[in-house]
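Let's start with one chain on its own, the form predicted on its own, as C-alpha cells.
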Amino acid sequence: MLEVAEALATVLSHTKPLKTEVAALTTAALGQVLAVDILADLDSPPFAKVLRDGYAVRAADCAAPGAPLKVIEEVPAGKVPTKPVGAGDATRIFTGAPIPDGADAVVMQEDTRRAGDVVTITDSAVKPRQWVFAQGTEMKAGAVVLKAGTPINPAAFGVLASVGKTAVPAFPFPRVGVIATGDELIEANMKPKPGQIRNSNGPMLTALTVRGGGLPRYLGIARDDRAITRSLVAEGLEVSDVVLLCGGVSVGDYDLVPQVLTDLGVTTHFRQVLVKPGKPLLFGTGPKGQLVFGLPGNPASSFVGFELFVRPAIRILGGHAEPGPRTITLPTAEGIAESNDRPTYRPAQLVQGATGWTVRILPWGGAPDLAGLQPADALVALPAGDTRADPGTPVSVVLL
C-alpha cells in the first residue's frame, strides 16, 4: 500500500504533456496553456501617448505659472497631429492621441484656463513626460511579451490580441471518460426502487472535471455485468486521454473493474493508497498510454482521490508545470481532536478574520456523506493516529 506521496509521484511519472495543437482565440481557448514563447510584432504603444485630456506643451514653457499659449491644434484620439509644438505653443490634446513634435508633457485640462486660442497654465510645477506613456513602454517589438507555459487567461486574451494573434499553439485539454459502477446505480431524472441510489458520482467528477482543466465525457452506468463493464471502458480507452470509474475497484465478488482493465490490456500500477477517505484506488496505464484512475464508490472518497491524484495528472497533461495538488500552512479557526488510522483528509472551509486567513475543519459523516463535503472550499491533512490541536495550531490544508 502507497503512501500519498508515493502514489502521486507514480501518477506523474506516467504522465506527460499532450500533442500541441492550434487554438482559435475564441473563449473555448480560456484556460488553455500556451506551448510557445509569444513575441511583440510592434513596439506598444506604438507611439508616444497621452495619458490625459488638457495640453500638449514643451515642459520649458511651463516654467513661469500663468504664461499665455497659443492653441495651435486640436487632436483627439485617432487622428495624428499635423503641427509641431514650438516655443509659445500648446496642442488641445486627448487620451489616447499621440503626442505632438516638439512637446515632451501634457497638461491636465483641470490645470488650466481657456480664452479663445490662448491657453493659460495654472500648474505651476509641470515636469518633462508627465502624462506621456512613451512608445514601446508597455512591449517592445521582438520581446516575449507572453512565455510558454502560460495559461490562457483574460488578460492574456487581451495580451494576445494586442500583438496581432487570432490562434495560437496550445496545449488542448485532457478528455477524460467518466464511467459510474455497480447495479445500485440509477440516473438523477428517475425515482429510485428499493435498493437503488441516484448517481450523485457521475456528475461529481464531470464536474470536478471541468474544473481541474479537462474535457469531461460522461460515458454511463457500467452494471456488475462483466460484458457491459468492458463495453463502458473500452469505449473510454478509444475517446479518452483519461479514463475515470468510481466503484468497483475493492475486492468484492461484484469488484469487476480491475480484471476489466487486465483484459483490456490496462497495466495496474497500483490498487490502494495509505490514505482516508479513499484507500481502494487503482492507477494504471492503457496500451496507447491513456491513464486510467479506479476510484471508491463513496463520493466523498471518490472526491479525495480525484483532488490528491487526478487533477495533478490533468495539469500536467494539458501543459501545466505545476501539478499541485496546492498545500498550504494555516492555524486552525477551533481545536482538533481526532484519531485516524491512516492519514486523512477531512473536509474544511478557509475562514477570513481580523488578523488573517484561519482553516475550520467542517461537521462530516465520513465517505459516504456528499452533502458534508458540499461547503468545502478545502482539506486539512491530519496525520495518522492522535491528533490535539488548539485553536492557532499550524495544519497543512490542501487548496481545492
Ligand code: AMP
Second form
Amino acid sequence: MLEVAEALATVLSHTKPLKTEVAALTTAALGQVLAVDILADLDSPPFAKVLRDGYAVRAADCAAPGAPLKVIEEVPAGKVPTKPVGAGDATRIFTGAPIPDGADAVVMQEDTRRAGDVVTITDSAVKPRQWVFAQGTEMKAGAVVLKAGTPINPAAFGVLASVGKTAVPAFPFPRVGVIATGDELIEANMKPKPGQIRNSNGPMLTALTVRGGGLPRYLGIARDDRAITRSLVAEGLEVSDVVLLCGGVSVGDYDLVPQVLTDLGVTTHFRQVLVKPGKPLLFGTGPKGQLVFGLPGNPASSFVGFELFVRPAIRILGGHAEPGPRTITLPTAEGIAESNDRPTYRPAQLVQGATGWTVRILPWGGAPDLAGLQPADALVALPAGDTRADPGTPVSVVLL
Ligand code: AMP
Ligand code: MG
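Just the form predicted on its own so far, so send over the form predicted in complex with this ligand.
Everything in the complex follows now, all chains and molecules, and the chain you saw is the first one.
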C-alpha cells in the first residue's frame, strides 16, 4: 500500500497547471494566480510625494532654531505647486501633495508656529528629504512589480490597480465536479426515513473546493446503481478538470465506483493509501487527463483525503508553485498517549499559549465523526505505532 508521500507524489506526477486565460480583476479573481510578469506603467509615486501635513522648506533654512519663513502658497493633495520655494520661503503643504521645486524637506505642522504669512520652524534638526517619498520609490516605470506565479491576494489587487490593470492573464480556478454516492443518502432538505442519512460530504467537499482554490460544481447523489453512477461520472468527466467522488470506493458489493471508472476509460493509479482515517482512496486519470478522486464515504476520512491529496492537486492545476499541504512543527498543548496501526491524522486546533502557539488534538470519535472534526484548523500527524508525548513535545502539524 502506498505511503501518504508516495500517493501525493503519484497524484502530482499526473497534475499540470491548466491553460491560462484572461481574468477580469473583479473580486471573483481573488486567489487566482498570475500567468505573466506585471510591469509598472509609471513611477510610483509618480512625483516626490509629501508624507505629512506641514510646510515644504529648504532644510538649510531651518538650521537656526526659531527660523521664520515666508509662506508663499498652499498646496493640498491633488493640486500642483506653482511657485518654487526659494531661500527663506515655505509652502503650506498637505499629505499626498507633490513637493514644490526648490524645497527638499517637509516640517510637520506640529513643529511649527504660524502667524499671518510667516511660519516659525521650532524643530532645528530638519534633515534633507525628511517626510518626502521620492518619485519611483515604490516602483519604477517598466520594472516588474508582480512576478508570474503570484497569487492575486488583496494587496496584489491594489498593486494591479496602481499600474492600471483591469484584467490580467491568469490560471483559471480548476473546475471540480462533486458526486456523492450511496443508496442511503438524501439531501439536507429532506427528513431521513429508516436507514437513510443526510448527505454531508457533498456540501463539505464543495466548500473545501472553494477554500482550496477550485470552482465546485455539485452534480448530485449517485444511487448504488451502475448505470446511474456511470451517467453522473460521465457528466463529471465532461464538465470538470477534477472529478471528486465520495463513497463507494471500498471493496463492498455496493462499492461500484472503481468498476464504473474503468468502464469510462479512467486509469486507476492507486486504490488505497496507508493512512488513518481514509485508507480506501482511489486516484485515477480520465481520457482527457482529468484527475479523478474516489474519496472514502466517511465524512472525516473524506475531509482528510481532500486536504492531503485533492487540495495539493487543485493548487498545482491553478498555477500555484507550492502544492502543500503546509506542515510545521509545534509543541503539543496536552500529553499524547496512543497507538495507531497506520500513520494517523488527528483533527486539532492551534492554541495561543503564554509562550507561543501550541496545538491541541480535539476529542474525536473517528472517521464518521464530522461534528468532532469541525473546529479543526490543523491536523496532527502521528506515526504508526506508539506515541507517548508530554505536553510541550514538538509534533508535526498540517495547517488547514
Ligand atoms: P462507503 O464508502 O460508501 O461504504 O461509505 C462509508 C460510510 O460513509 C457509510 O456509513 C456511509 O453511509 C457514509 N457516507 C457515504 N457517503 C456519505 C455522504 N455523502 N455523506 C455522509 N455520509 C456518507
Ligand atoms: Mg456507499
